[in-house]
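Take a look at this single chain in structure tokens; it is the form predicted in complex with its partner chain.
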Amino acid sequence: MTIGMRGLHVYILLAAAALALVFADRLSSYWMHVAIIAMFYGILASSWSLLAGYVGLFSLGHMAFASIGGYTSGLLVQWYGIPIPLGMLAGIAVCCALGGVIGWVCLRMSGPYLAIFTLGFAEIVRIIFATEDDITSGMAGLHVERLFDTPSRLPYFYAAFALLAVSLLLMGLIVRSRWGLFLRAIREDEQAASASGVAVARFRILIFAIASGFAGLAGGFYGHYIGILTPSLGGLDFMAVLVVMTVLGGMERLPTAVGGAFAVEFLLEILRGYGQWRLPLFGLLLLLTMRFARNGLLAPLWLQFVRLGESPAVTATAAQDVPQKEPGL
């Protein structure tokens, strides 16, 4: 092989992608609503990794983000009769201010305080939905309007693949960008960050604010995809099956952050015959993963992966995780 085909495995996605996108008419209603689903947990999972994985604010709050997202388009539109990716676009906007609130309150917080502090904002969140019944119906589910008048789920995955594709595009920017490394840094040491000139509260703010914003739209989405919203989006339960994904996946990749998202999906379809067994299993396998793989489980061979194309002598000085001006995600 020549180092002419590094990147080879940036066109292997690409084309992977395309032969989703044809044969998608071929998948079975039910496999249709996994890759749709999956695809929503995908945008979660990955701007999750951004929050915890880049810059390692471990936010307990990001499912209470997309809630808020979901409830906040599901409204308006429900009131004002707005279209509904109008109404989306507000719930992102909403998401992106008290995100960045949020980031802001909790500036001086780290590792298990903030924890504790954006899962009593979630907390919260969840009650207040699940209260204000005569706002949000409470328990019984917010009736959503459903953002194509069809019964066929293809509209549905053809848009879920945009939203993901447009949000890893933009993530991956992110990442790539001199703010990706300003973020590491942040995560790395802030004191040490801050005197080499990174605005780090700017950049925690920021994060905070971006990250929600993609829980906003994923939120959104999926109220206007299901077409009812219960307040328990938002609690621990759907919280803690986030942070299993993407720590499973390997939560320092947007990537492996997806792939773990469609791995657990794919594996709680499977494993249906299990019925409510599956969360402990999951649960377990967080554990196992955390005592014995730390960097998640799609981490080594992702990075098996991006090397397909390099020569031997490339892949064995290449010891670096993140090459700086690669194309592609």
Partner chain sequence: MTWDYVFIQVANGAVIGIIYALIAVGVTLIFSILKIVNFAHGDLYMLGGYCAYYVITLLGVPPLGAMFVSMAVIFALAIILERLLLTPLYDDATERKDEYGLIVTFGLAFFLRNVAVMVFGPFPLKPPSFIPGVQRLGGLVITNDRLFAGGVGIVLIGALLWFMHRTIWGQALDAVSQSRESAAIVGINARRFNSVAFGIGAALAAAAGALIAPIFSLAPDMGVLPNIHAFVIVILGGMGSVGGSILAGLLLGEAENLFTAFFPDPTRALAYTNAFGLLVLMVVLVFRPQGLFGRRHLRME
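For the form predicted alone instead of the form predicted in complex with its partner chain, what are the coordinates?
There are no partners or other molecules in what follows, just the one chain.
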């Protein structure tokens, strides 16, 4: 009789996280910076996954909320001298409020209509930040007070790690609760979910506000880490990178979205030696993924990883419980 150990993958993840924290100081300054930026994208990718993968709301304004969160925190700290953590919390609050308003406006929009609307919103935000020279310093960039008064990147590594872990924990609690079931029901069939008693409009507004708040958190940290904010942060280029990260990893699961952020960020740095061929090679990888692994490259690996420690009987039972399509369908 074979006895499995349920939850083995959780212990492996905790051990890997502990090792990363213990040996982080052995990373070079360059690769530590890459890891910090990957964790910044990890918060954004997981929150966009919460919006697009769990509810089916494809917003192209997610990076605009990151920009708003960064500028809000940077300006409040600069003008009123408040502590940086309080400025970041203010940025989160502003993004949640704006996200709720956008969610209310977009209640009856979906698919390309929502994408076009949020793209227009992102462009308006970018133009405002670029033209208000007296407030945001325009294209020259707003100089933001750094989170830690030290040249070392190690404190930023720990801070980014903590923010990513807390964000994943909170989003994980959401998707594993009854709310998570309601969100998936809305994604699959809004009319059926509404007929079953799910408050579709309320949950769409709520999840848009929550995802926007997490984007504001990431943007606030980014600004206080880099030390300067430019309007390009909320532009389409950064948004395209975020979508690619989430799609390549697998946007229907939070861990695979984060894994996609790490994989893409490190892959782009590794391919930097190929010069102008870096982006075409990356585009080819994206095309192959869309053709052969539409659920993401990391999703199958994650499912196998989650099953570690389970007995063969449990795994076989789980496989039998998955509904199979009828031939020809």
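Superpose the two forms; the largest set of C-alphas matching within 1.5 Å is the rigid core. In this text the structure is predicted, and so the values were computed from the model without any measurement. Positions refer to the first chain, counted from 1.
Student: Does Leu301 count as moved between these two forms, where moved means a C-alpha shift of 2 angstroms or more after fitting the rigid core?
Tutor: No, its C-alpha moves less than 2 Å.
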